[in-house]
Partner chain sequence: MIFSFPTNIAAVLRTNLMLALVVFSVAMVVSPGCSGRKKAEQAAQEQRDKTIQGALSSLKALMTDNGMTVPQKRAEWNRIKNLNLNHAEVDEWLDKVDAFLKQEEQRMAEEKLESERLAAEKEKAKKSFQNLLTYFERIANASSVDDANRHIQEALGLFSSAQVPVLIVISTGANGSKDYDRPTTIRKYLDYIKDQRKYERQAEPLKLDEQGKIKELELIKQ
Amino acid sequence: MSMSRYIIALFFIMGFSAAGLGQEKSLEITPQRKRAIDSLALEKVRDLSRYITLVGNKSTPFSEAQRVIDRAVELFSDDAQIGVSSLNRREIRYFTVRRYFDHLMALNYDQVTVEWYNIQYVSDLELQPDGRYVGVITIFQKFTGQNNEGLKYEDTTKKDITIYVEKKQTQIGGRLVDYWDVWLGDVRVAHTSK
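Isolated structure of the chain on its own, the form predicted alone:
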């Protein structure tokens, strides 16, 4: 998703009203705004899926992969981590977002395919004491790694992605306008299978 599409989506989420731009102090999310927030959150998750596919593809030039990694990092809250699992070990390892992508690029396969499917919200947004809303999106990830000798590794992982929704302000035409923004949080491994 391009930055201009994010900006357009954010303005839609703002929910301009004739009674005054953004002077609403309530932390309530209207059903219309909720649909827009859900749409933006799911779009960011789909963007993350595309970024993982690009970086995992061994034919992606290094400079393009670095650009994509920078874009992926922008989708997340500062302290977010991404879980990595394997059928070959019981331990689930968690990496910062940038380190996760570096790890993905360094995998010892000649071909890597990462597909995300069945992307869906599994929880309603819940208001937190700090004024942010938190929700969870669940995805299924199919990972395939193969080398030129024909050795192949495959697994399917269910992952839960924390979503943070926070009211922000910006200035438009000299007036403060409230809007809701969405960040991705931790990507937790729920289950890995063959």
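Keep in mind that this is a model prediction, so the values were computed, not measured. Between two forms, the rigid core is the largest collection of C-alphas that superpose within 1.5 Å. Numbering follows the first chain given and starts at 1. First, how it differs from the form predicted in complex with its partner chain.
- A movement of the C-alpha atom of Asp178 reaching 2 angstroms or beyond is seen between these two forms when the two forms are aligned on their rigid core.
Could I see the form predicted in complex with its partner chain next, after the form predicted alone?
Lone chain follows.
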């Protein structure tokens, strides 16, 4: 009796393992598709960069900035945080995405420019056991804040952004459409310099 239980349990385990392997195989992607997804993720980061520039720009109307913040928030996972550093303090502060943008809008400068460059993968998108692809993109941010009295603050920060990619399905016009959902996780500060 005990032996038969073991055999049944073994069959179950083997069955689940096979199903798991099958699922993993079905989620594997061709090099062409991988390139397209890599490129899409990089584009999302560039889009974020532009949103940060728009919100940071003091000449952007308030209503436009609010709308842009809504769009930027949609790029992230719900619990994502963005790190903020300063040459004037040691610790790195982390904000939720909406608070980060509110903070950016409220900066006490008359002119703010935020520029992102050298946007590239430091960790390639890799398939995880939960079926998602996870990778890390690094960016360099040049921040300049200036007031009318001529006071100017400048720094350059290297930031690492976690990227998540998952195949999802939705219904459009009565048909099912498979799509690749790319969203951003935490934006971590790697280091800040002058």
